[in-house]
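Starting off, we have a lone chain in the form predicted on its own, written out as structure tokens.
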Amino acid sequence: MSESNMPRMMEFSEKGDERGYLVIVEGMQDIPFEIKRIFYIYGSDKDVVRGNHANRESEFVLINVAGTSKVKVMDGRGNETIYSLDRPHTGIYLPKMIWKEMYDFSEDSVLLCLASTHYDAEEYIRDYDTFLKIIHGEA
């Protein structure tokens, strides 16, 4: 997987005065795709584990606009790391064929998702088992 297909942190300028911040987030230029997809989380108790899963086709980034949240990530070849999501104008990319865990969100919590792709049931791996055979040619 090459440098720029790794996930990793990423910040978004923001311009403010007195009045407040104003961060924006271009497809095709902040981040590295077209944009066809937003959603977001909350409401999410601190115990709460969401995502469980990698996606075939879907490119993400992951942008607490309130609270905080973390973001564990898997490769699936020992590689695992944990983002903390807790400024409003840093997010983090997640290429494809990556293992995401969101979990530790705060009562304030908002954790927006911008996705490379319409939503497809069928892309979602949602067994960690069966996406370790994947990523070894096992499946």
The other form holds:
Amino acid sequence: MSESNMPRMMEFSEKGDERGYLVIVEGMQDIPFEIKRIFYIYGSDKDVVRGNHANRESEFVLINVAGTSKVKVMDGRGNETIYSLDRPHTGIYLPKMIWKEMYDFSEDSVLLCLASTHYDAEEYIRDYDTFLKIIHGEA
Ligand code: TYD
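Next block, the form predicted together with ligand TYD, ref. the form predicted on its own:
What follows is the whole complex; the chain from before opens it.
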């Protein structure tokens, strides 16, 4: 995986004045893809784990526009990182073919997800062993 294809935290421009804040995220500028889909996750209890999948095609940027959550990413080669999403002007970039789990949602968490693709259930890998086999060229 090249450096640009690694999961990483991102910081977005934040415009603030006496009226409050405004954060800008532009496709192909602030993030490395055109945004084709937006969805957001809220109302998940603290003990819920979401995600639990990898995507063959989709790249994502996740931003907690309100509240907080954590994202655990695994590359299937022994590297595991936990990111904390706790500010509306920071996000995490997730490349394709990375296993992800979102958890530890605060009660007020609204997790905004920007995706590089339209939804296609077929490109989701929801079984970790299958993910490992694909990563290691066995499937
Ligand atoms: P799911 O992938 O299980 O959510 P999470 O990644 O947070 O665990 O998606 C929940 C349901 O929503 C599932 O039935 C698939 C559907 N869905 C869509 O129809 N379109 C989408 O863009 C997404 C992300 C999910």
